[in-house]
Structures are given as C-alpha cells and as structure tokens.
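What follows is a single chain, given as structure tokens, in the form predicted alone.
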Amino acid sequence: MKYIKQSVMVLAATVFLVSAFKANDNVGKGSPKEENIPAAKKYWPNGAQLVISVSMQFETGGQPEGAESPFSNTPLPKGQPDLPAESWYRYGGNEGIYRMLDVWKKYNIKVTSHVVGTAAEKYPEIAKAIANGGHEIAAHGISWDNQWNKNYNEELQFVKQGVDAVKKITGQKAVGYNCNWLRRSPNTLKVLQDLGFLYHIDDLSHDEPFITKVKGKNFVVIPYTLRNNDIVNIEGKHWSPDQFLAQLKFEFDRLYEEGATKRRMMSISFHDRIGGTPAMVHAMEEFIKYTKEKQGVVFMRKDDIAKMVMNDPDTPVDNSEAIFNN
C-alpha cells in the first residue's frame, strides 16, 4: 500500500509538470497572450523597411549644341562642332547604358529610365534593350530643352511628342516624368495630369513618396535627390567613385535605420555617360552587395512605387504647390 501511494503521488506530480511545460510551450505559438501583442508596423504596403529606386537617364543624342560637358568651360564658336564633347555623349550609348544593364540583370534589379525622345530615335536599339530588360520607360521630353519658359500648349506638345516617339519604338507609354534639370513650369503637373501620367520626380522636399492634388485629383510625387546624383557629384563636384560609394552607404545606413519607424525611400540617379563608366558601375555593384546584408531592402521601379502608394491611406499629402495645381 505504501508503494502504491508513492506511485500515485509521483504520477500526479508528473502530470502537473507536463501540463505546466505544455502551458509554457504555448506562449509564442498563437496563445491568447501572444495574440494580444501587436505585430511590428510595416510602413510599406510590401512590408519593406527601405525601398531603393534607381533612375538611369538615357540622354545620348538628345543634347543641344553647346550642352554641358567636360569641355564646356571653353565653348567653341557657335556653329563649330565640338567633336570631343559629342564623343563624350556617344559614350553613354556605346558603352554606359549596356554596362549598367548588365549589372541590373546580374542582381535582378529593375530601374526607371527617363528617356529623351530624340535619344530613342537616334538609338532605337538602346531604348528597346532597356524596355526588353524589364525596366520602366519614363519620359524626359522630346529633346533636352527647358520647359519652364513654355506656355501650357507648348509644354503639352513638348511632353506628348516625347512620349509618342518613345512609345513608337519601345511599345511602352510613359507614366512618369522628369524635366530638364527638374525645372518645371507652373503648368507642368497640370500638363502631366491631362496626359495621363501617374507621377513626376522633380521635387526634393521629402525622403518618401507623397500625394499632391492636381486639379482636385491625386498625383504621386516620387522625390529625387541631388545628394545621390552622379551628374551633380561626379561631374559637378569632381568626386571620385569611392566618395560616391561612401555617400550611398551613409545615406543607406541612416534611411534604413529610420525605416524601422517611418516610411523611407532612397533615390539614386545615374546618367548614361557618367554612371555607366567602369569605376562607377563597380561602385554601384559594391553598394548593391552592401544593401544585401540587411533584411527588408527592396529595389523598385518608380511606376510600381507610384501604383503602390497612390491610394494607400498612409501616404502623406503635401499641397505646398496648390496655387499652381488648381
């Protein structure tokens, strides 16, 4: 009898311990306690912590006479061809675009290419190669020219001609726009809205996409940066590629950290004749490898970003330019 009582006591203790372990084991596996703990907030609809968007400007052949170049500090007389400068631009079509396309393909990155209409007409095989690589064909005017000094009808025709020329070659109708040196006119967004565009990039005011109202309708702004722009830093400030890489890494580190508590986007800009040089493509590849060390980093085309945030209630609205857009 003594042994039976002891056995019963041992059995009861065992049942109690097993039950306790099972109760503890349920924590973290859908228990009521865990279900009351809110999940980490995601600030992008795709769950990313940081979205990176690359612009690859295709301008070769679209430049006017006397366009800025390494030689433009000593311009030649009007009408005299600047042959070295023209060859510098041709580099973008002969080498730069294709080298960048190779690295995007290697890492399965899709970029946005703002294409000048006359550049596509002179180099249709390049425009097709960009489109066939799965990259966005965005608009950059029919030629490399100002828009700020055009009236509404002139500007509408300028934009439409560029869109039509590139669509005829690539089959893609642009929904995103970039003005020459970002300098819009007071009518630009109304022109773009009327032509069916979704977004433009000629704005430096945020580190995330936002909505502005144009004639009462939503229009997406995918902000640009001068900080991560090759034409500004490499040609303008004469940075070396390793300085440019350091800038990208510093920018990435800060935006990635901020992305844990707010929506953040990183914008990078390359131009065919500058960003497509061997050293710059090498720097970009090193940056891509650097970003892969972090979770939740996504490279996206700008049209895909615009479609994602257009009707997202978390997308901020900024009507700072309402006086021009009504």
Second form
4 protein chains.
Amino acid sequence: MKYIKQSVMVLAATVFLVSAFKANDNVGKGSPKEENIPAAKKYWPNGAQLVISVSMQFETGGQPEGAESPFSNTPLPKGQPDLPAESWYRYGGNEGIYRMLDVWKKYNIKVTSHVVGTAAEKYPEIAKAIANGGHEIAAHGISWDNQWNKNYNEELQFVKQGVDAVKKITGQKAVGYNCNWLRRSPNTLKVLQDLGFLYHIDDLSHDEPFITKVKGKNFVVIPYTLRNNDIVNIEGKHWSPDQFLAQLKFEFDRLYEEGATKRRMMSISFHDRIGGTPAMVHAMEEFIKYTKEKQGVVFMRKDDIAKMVMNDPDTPVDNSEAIFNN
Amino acid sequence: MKYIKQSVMVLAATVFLVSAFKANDNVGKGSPKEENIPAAKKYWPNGAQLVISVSMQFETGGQPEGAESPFSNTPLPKGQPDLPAESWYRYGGNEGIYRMLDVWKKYNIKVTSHVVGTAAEKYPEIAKAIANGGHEIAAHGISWDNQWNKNYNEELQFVKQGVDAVKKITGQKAVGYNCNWLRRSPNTLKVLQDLGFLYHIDDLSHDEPFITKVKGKNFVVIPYTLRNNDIVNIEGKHWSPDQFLAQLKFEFDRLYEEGATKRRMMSISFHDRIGGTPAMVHAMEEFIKYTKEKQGVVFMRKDDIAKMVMNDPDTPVDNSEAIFNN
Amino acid sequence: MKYIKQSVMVLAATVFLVSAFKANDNVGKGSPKEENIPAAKKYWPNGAQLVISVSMQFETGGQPEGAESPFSNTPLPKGQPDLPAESWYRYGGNEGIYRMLDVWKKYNIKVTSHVVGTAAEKYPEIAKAIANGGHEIAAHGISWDNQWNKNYNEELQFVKQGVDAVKKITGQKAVGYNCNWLRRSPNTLKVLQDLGFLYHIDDLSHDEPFITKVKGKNFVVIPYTLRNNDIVNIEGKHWSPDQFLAQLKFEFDRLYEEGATKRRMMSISFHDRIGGTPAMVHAMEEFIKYTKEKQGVVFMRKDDIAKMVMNDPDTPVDNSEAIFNN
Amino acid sequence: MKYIKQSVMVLAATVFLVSAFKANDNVGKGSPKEENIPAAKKYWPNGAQLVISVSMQFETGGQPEGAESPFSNTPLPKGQPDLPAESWYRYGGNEGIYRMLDVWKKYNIKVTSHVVGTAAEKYPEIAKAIANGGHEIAAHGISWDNQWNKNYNEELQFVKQGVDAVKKITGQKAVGYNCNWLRRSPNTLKVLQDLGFLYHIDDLSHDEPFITKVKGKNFVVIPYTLRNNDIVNIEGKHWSPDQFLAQLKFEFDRLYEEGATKRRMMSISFHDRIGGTPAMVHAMEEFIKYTKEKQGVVFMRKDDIAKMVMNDPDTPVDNSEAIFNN
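Moving on from the form predicted alone, please list the structure of the form predicted together with a further copy of the same chain.
And the full complex, kicking off with our chain again.
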C-alpha cells in the first residue's frame, strides 16, 4: 500500500517538476543558439542540470532562555529577561519569514521550512502563511532542545509532538526532519522511520541525495549544508552578506558545471532572524537572478526531491552508519 | 497641553521634512522620465519611500577603566593606566565626532546623537558642536554603566541625571533614549515615560517605528540596529570598512524596494571612536552618495520620526512586552 | 649508488619538467611580441619563472574522536558519536578528493598528496585514485596524532608505519613528509633521513626550497604555507572562498614578479573536506586560469622539486636548526 | 646648543622634503590643467596635502618563547621547541624585510624602522641593510618585553640598551620610540626625553602629529595606527590582504580630501613576518600606485616629521597626559 501511494506521489511530483523546469527554462538568456530542450542525458529524473533546495528554518518564539544571540556571549543572570535579545528573535517572526516568503513568491520558488513546534504554537499565523505559500512544512522537534541525549522513547515523543503540533496548525504532516544543530542520536533514523518520515537532512557527506538503509528499508538523506548556511557564516564566521553572496555564486558555478556529468544538488539554509534581514534577502535575490542565467536550474522542496530519488535506481546508497540503523 | 504642544511640533516637523524631502529630490538622477513628484501612495507621512536615521553615539570620556577597546582583551592590573587605550578613546573626541559632523553638514543630514552624560561634561564643546549642527541630542545615561540591574529609583536617577547634565550644556532636553548595550531593565520604559521621553531605540524587532503602550499611553519605539552598527561589525565582527559599505548598500537596496509597498526605515549606528575614523566616514559618504541615486530617500532625526508617527493611525502597535509596561 | 640513482632521477625529472614548461608556455597570451623562449637567465633548473606546488592532504577517515570540525567547539561527551561531524569528514572522501582530482586532471597539474596511513587504509580506492592520477604520494604519519612529543623510536615507527601502509596500497614509497600541524620533534629530520626521505615541508621560513644539513648530508626543505592554506584560512580565519582566491592572486602577482630576478616558489595547501568543496575548487580553478596568463609558470610535485634542487649549487643552504640535526 | 642644532636639522629636512615633494609631484596625472605648483595654502611646512609615514617593525629573532604566532594558541610545554613557529618568525628576517626594502626602493620611499635590540643583534646584516637604504632606525626596546610594568630606572636601562645595541650595528642613534604593544608606563615620556628622544608613536588620539609638554619642554607625538596595522588586522582580525588594501584606500581617500583644509597624516604599520609576505607587499605596492594618482602626497620618515613640526607654531599641543609628564 505504502509503496503504491509513494509511486503515485513520485509521478505527481515529477509532473510538477517537469513543468517547473520548463517554466524556468524560459528565463534563460534566450540566445537563439541556446536550445530550450535539455541535453540528451541529464542526471535528475526531471532532466535538470542542478537542483537547488532552500531550507527556511522557523524557530523564533521557540528559543529557550539564553539561546544563542548577539547578546548571549555576555549572559544575564538566570531569570533576568534579556529584552534586546528577545526583540532580536521577534524580528524573525515580524519581518524575517514574511520577507523571505515575498522573495520565494516573486520567483515562484518552493522551499522546505523546518518548523520548531513551539514556534508554530506561538506564531500560528506565520506557520500558516508558510504552508499557504506552497512550501513544505518539515519537522524540527517540538522545542529548541538537544536531541542527541534522549533515549528512544523520549526522542520519539519529542519528534512526534513537534509533527502533531505543526500539523494541527498547518494541516501538513512532516515527512522530513532536521535536528537541533544537526546532532542526531544513534536512534534518530529509526525513530523517524517509525513515525513515517521519508528523509532527514542532518548529513554533510555528499553533494547529492542518497539512500541509507534503516532496518532494511530505504530512507532518503538530503544533504544539508554548513557552507551555504546563514547561521554558520553570518553569526558564526562573521561574514558580511556580500561574502555570503560570493560563496553562493562560487558554489553554484562549480556544482552547475559538475551537473553536466553527474547528479548534483545545492543546499542553502536561511533562519528567520538571520537570513530574513534585508541585506541577506537582497543577497539571495541576487543569487536567484544569477542562477537564471543558466539552463536547467530547478529550485525544489526536499519532500519532492525525496520522493523523486527514493526509488530511482540511479540514487546512490550509502550505509556508513549501518551500525546504528540495522 | 502636552498633546497640543506635540501636535504643533509634529506639524513643524512635517513642514521641515517635506522641504527636506524636496531638497533631496533634486539630487535624483534627473532623467526626464523620472518625475520629481512622489508616487500617489507612500507609506510615510512625508511621502518618503525610505527614511534613514543615523545614530551618532558620543561616549568618549565617559568610559570606565577597562572599557572595551582594542587592548581590553589583555587587561592591565587594576589602577595601572592603559595609556594607548585611553588615547584610542580620545580619538573619538579629537577627530571622530568632528569628522562625522563635517559629513552630515556636507549632505545636510541631521542625525540623532546619544550622549553619555559624563562624556558631555568632559568635552562640553563637542556636545555643543553637535547641538549647534542641528542634530538631536538624545540620552544615553549619566555614565557608561549597566542599566538592566538597577531598581526603579536608581534607574530613574541614572537617566534623569544624564538628561539634566547634557541639557545644562547643550540647552536640549532629550526625548529619546538608548541604553548601554541596549540592555533595558523591565522598568525602563516606565522610567522613560515618567521623565517625559517620547521614544526609545533598544529594540531590534521591526524595520519600522511602532507604538507600544506604557501604562496605557503611546510610547514610540524606533528600531535600532546591530546590522548597520559600527561597534558590532567593525570591532566585534572584525569587518573591514568596505564590508560595512557593502552591507549598507545591500540593506538599502532591499528596504528601498520594500518602501514602495509598506513603511520602511533603515537605522545606522556610528560611535565616535569607531565610525569616526577616516575609512568609516569615507564608507558612509559613499553610501550617502549611493542613496542619492534614488527618489524619496530622507535622512531624519529620531525625535522627528517619533513625533511624526506617534499619532499616525498607520503606525503599527506592538505590545510584546506588555507584561512589563502595564 | 644512491647518488647515481638520484642523478638519473634528476635528469628524468628535468626532462619531464622542461616539456611541462613548454606545454604551459603555449597557453600564454600569444601576443607576437611575447616570445615563447624563456629569458636568458632564469632561476630554476627548468627555466621557469615561478614554480607552484599544491599539497592535497588526504586525512579523512584517520581523524580521532573529537577531531577539529565545525562541531568540535561544543564537544559531546566521550563515547557519544558526533554524527554530523563524522559526516562532515566523510565528505572529504566522497566528494573532496575526487573533485580536486578532476580539476588537476583538467589542467594537467600534478600535486603532492600527504596521506595519513589510516585514511588510506579506510579508503584504499581513494589513495589509489590519487596515485593513478600521476600525483605524488607523500607521508603524513600512520595516524592523525601529535608527533612532537614522541621519542626517537616511537617517531620512527610512527613515520615508517605510515609509509609502509600507504605503499602497500598505492605502490608508491613516500620521499616527502608533512607532520601533524607542522609540529616536528627535534628528532624528526634525523628520523626522516634514516628512513630515506628526501625532503620535508614543515617550515615557513622561505619562499623557495633550500638545503639543510642533517648529520652532514643534504636534506631538502620545501617550504609549506599557512598563507595559502585552506584549513588555516577557511576554517581558522573564517575567510570566504573569494577571499582565498584574492589571496592566491595577490601572492602570485608578487612572487611571479620576483621570479624574474631570483628563485621563487609558491605553495598552496588543500585538505580533502575543506579545499574539496565546490566553492573552493571553483576558487582554485579561477586561480589556475589566472596563472595561465603568464609565461613560465609551472605546477610541480614536491618530490620533483626536491630532486631538482638537491644537488643544484644555486640552492641556498640554511642550517638554522643545526643544533638538532648534527 | 640643542635648539640651534635642531633648527639646522629642521632646515635640512625641509630642503630634503621639498625636493621629495617635487619629485613626487611629477608622478601626478600630468593633465595640463593640473598644475605642479602646490595650492596657495597647504597645512604642512613642505606644502604637501597629505603626509604618509610607514613603520616597518623589525622584531624577528627577538621574540621570547611562546611569542604570538599562528601556533601560540595551542602552546607546547615550556622548553619544547616550537619549530614551525620559529620558522614562521625567521621568515621575517629571510624574506619579509628584504621584500619590503625592495618596494621602498622601487618607489623611493623612506620609512621608519622600529628595531628590537636583540633582533638587530641576531641579524646585524638586516639592521644594516635597513639603515643603508636611507631609512630611519627607531627604537623598540632592547628586547621583546613589557615596558608598562618597569620602574623608572629599569625602563631607562631597557630603552637605552636598545638604542645603544642598534647604534653599534647601524651607526644610527634612535630619536623615535615605539613600545611593545604601545603600552607605555606613566614614566615613558620622561625616560625618552632624558635619553634625547624627539618623539614617540604610542598614541592613537589624532590624525596629525602634535606636541605634548614633558617637564615643560616640547615632545612630539607622531600618531601610530591600529587601523592600517598588519598585525592587528591580518593576524588579529583575520583580514585577507585585499581587505587591507581596501582599508588603505578608504583611509587615504578621506584623509587626502581633509588635507585640503587641515594638516593630516596617515600612518601605516608593517611587521617583518606579516607585512613582509608576498600578498601584503603586493597590497602595499597597489596602494602606493593608488596614491600616485593624487598631487601632494609625500611619504616621510617619522624623524623628519618630528623635526619639521616640533617648532612649527601650527602644530597643535595636547597635554592630555600632563598628570604623568610634569
């Protein structure tokens, strides 16, 4: 039953994506020498040369006291409200998500939004706005908390509560997962499989999606990124937004070229309060325009990618973590 | 009485600003296709598409022993004078403020200067020069000290002494407030309202001014910035001035575009000893020139903004901190 | 015997390099005024104006628990697997080395690969791919571990085991050495000489290879770099790849110019999981193209350099560490 | 006697500088509209619009065990030689100083070299090469050590030994001083005056030289810089050399413009092992070329500046540290 249902979804996704690909194609330079027909052999089921997937983390409102902020290096005594830090977080809800939604809409891009359960409960209208924009609602835990140190049952509850809370608000049941700071426990993939997830993203080992076997069944890994990640580079490495834009372009140039001879995927990550600032959204828009100069670039939600590759024989299998997943 | 007086001031401010706007308009590209008349619907009372407000912190001379400087990471024993660090601070008074005043004058820009009381007492001629340049004198505490840990009466005295000390020197009574490192106590807004302030800036949650209710009455919040802030980016994140300029341009590009469909404001912050260096003032001048290529960009003092938006029904209300302000 | 064999190798290397030089020459701007004949006096045995040597460290799979990664600043309890960190390392094996091999092949560049013994044992197919690409297999210890604190015998075993393990897989016996974080013990050069090595790279004191006497015999030092080093600049200094490219160009511009009047060498270092990312390989490719605009630029393996300079009377001798090497 | 001698030196310096200025002038754009005659009123005795002074610190060989290096964040046990760190320092002697001397010579620039006594003793040929290039030999202490914590006699000996050691090697008696990390003791200026010094540079408070009274007599302060300082920006802030170049240009653009209406000076600091790398010297050369596009830019030694301004009535007096200098 499950496989049949998936196949139908894969088919539907493919149809959608092929049409998205065609729409994108028309944005190309339009030189009469450049044909709108994809090259004979492409490495994605949809014939794209490069698939780009954006993660838009919605976490604001879910942060614990003392959560990482521009003020957290000089923490206040426990119980003392850190008012500017809280206002910094609220920015993600007031401005950040909506600004990003605007740019995704302008360019008809669908992204994957990793939603912390308590963030959606605090700002249900934001969670709904994301879902209503046609974006994927993926899970990110019920709260902003370590996951690697939970036992199996605790972890299952932690994930399930997050899925349920967000589904109640948005109507979407998550099939993709992102752990707090990527730090899975050894049980995480089993937990996810038990809860009906199709994929997770907390892996940095490839530039393309792959299959890993969990209790013998296919589970998709869509690689995440630290390289094109706003929190890592802007808050952690102290890059300016023009550096972030340069990074995106360099990364794109190489992956696009490689896409001519193998399956390649580019992952980008934006968090509400960081990637949602004016300068970062401007950088992203400049990047989107840059990608439009090439043929065969497709922006996709991660659930659509997962469905597309899960049963594709060209998808590589990597069981590096078999010790935990048998 | 208070409201009547405020209305007159709002009117006066509007007249001033409309004329400032017109003056700015003439600086536009002057293409015959670009009209000098603002579009039918703009989102500021003065018809501007984007309001930019610069904060110029004057703190030098008020710094305590061991205050943050390029030398403070390797502190000297208590009581040992840190002579190069002190000379680094004096730069703000000798060169920094005057250099910035020159550039504001050249481009007819009025800024808001947050003045530490003891800094004005140490360098009264600088405080007077700022006031005489037509800039707003705003309050920043009597001294360079934590405010979040004071009780109500201590805090009221701390703020009032600062206002009085600076008024005695400049003749201007502050109506706007900026806390040390933005760190308000839960009582700060009540303290400010009791002392007749119109607005504060220690909030990062919006890209436009808003109203918050304090004991039932309107109090204006003019958002501050860490993004376009010299101390955060130059001293904290170790950006070079060309990165700072790139950030300003990226931020401007996005906010200006958004200004066509909603009210938007851009905040920039310069501190005497950091933003007042030659390279940073050069970056700022390049940025000012960049903004002149667009229609409807207005640089404003924050008190003028506060008066303009306080009774404007289009100004949003945000009571996120109602728990502290009732 | 040894010297005769070496002389033959020097001869062979020279022939190879002169032909490489000629091939490179044809890539020059081709203006009729620019002659393809090297200037009368050049400072390398092969007549090049600048020799560039790339180090490609292959370490992934050899890292100990808690090894430096984007996650190691917040370490997990001992024994808890750090799954995203492990996946970050696997990237070097899955993507990084192969991507770099592609670009070396495209431009017919031969590099020196410093291979950790346990990395080669974990990924023998990668070690073989490097060797099969015509690159030098150099030694980097049997495992990823401190070397400066070992006694003579321990150190000799540590180095020898690494050489033997990699030779068994690749068929190449290393003649060049790179210590963990460059940190040699006072005995390292004697150990290396005893094991038949020709050169080491853990020295930053010159921009050209030199001879140092070890127990009275010539030992070559090929200077390494922190300046053009991916791990130092990208992970340590938090540069973006466009900064790395700018650094390479600035460095090249100066060294190339100096190469007209003295022997100059440029060293570049890439590690599997860092230099092997798309943006960094793009930066490297842009740099390679940039060097092609000049005459007489030759990319060389370090063993070929060592053989070329070891018995060249123009090679400088520096015995700064004589106290340890007598 | 002393004053007469000084006057003669001032005269001589002026003659030298006027001729240097003229020589520089010819490098200008040469448009027929641009006259080679300085504007009617300039603010330097020599009619220049901007004076630039480079400090070239020669410290290598004088560093203590564990001195700041790319390796010092992970220190080795006391007594264990840190071989790569030592080789990093030797670079300053082997390559750095000579490379900088080449570029100063190419553009006929005379700089001020702050020489640590033990560095000159270790590398006398380098100290001589600097002096023979026509550069100023200034003092930097007998060794690389804290000065702020010495008592009057200790400090006097520390300074005097440095002067004597370097004079013995170079024949030049220093008249200018630079403390370790700029950290003077309260007695430093008295010590320097007692030893016949004319100026010190450990002050960041102005963008022009000034007079401070020491025991009633004029003492010159030539402002130093952290802004255009290689060790602060490259090693401390982790800038890439292209950022350093951008900083120099921004700084220059503003100070040059200000030089039309007041006396302005730009200070740049390069250390042997940091500023002497190929990429940094390339950045410096690009900057020098950039300054040549303007009229009236003069590079000067600091002793020449000190002599020029010491008895000039236009030189400002700043007695901010009077409490220590009476």
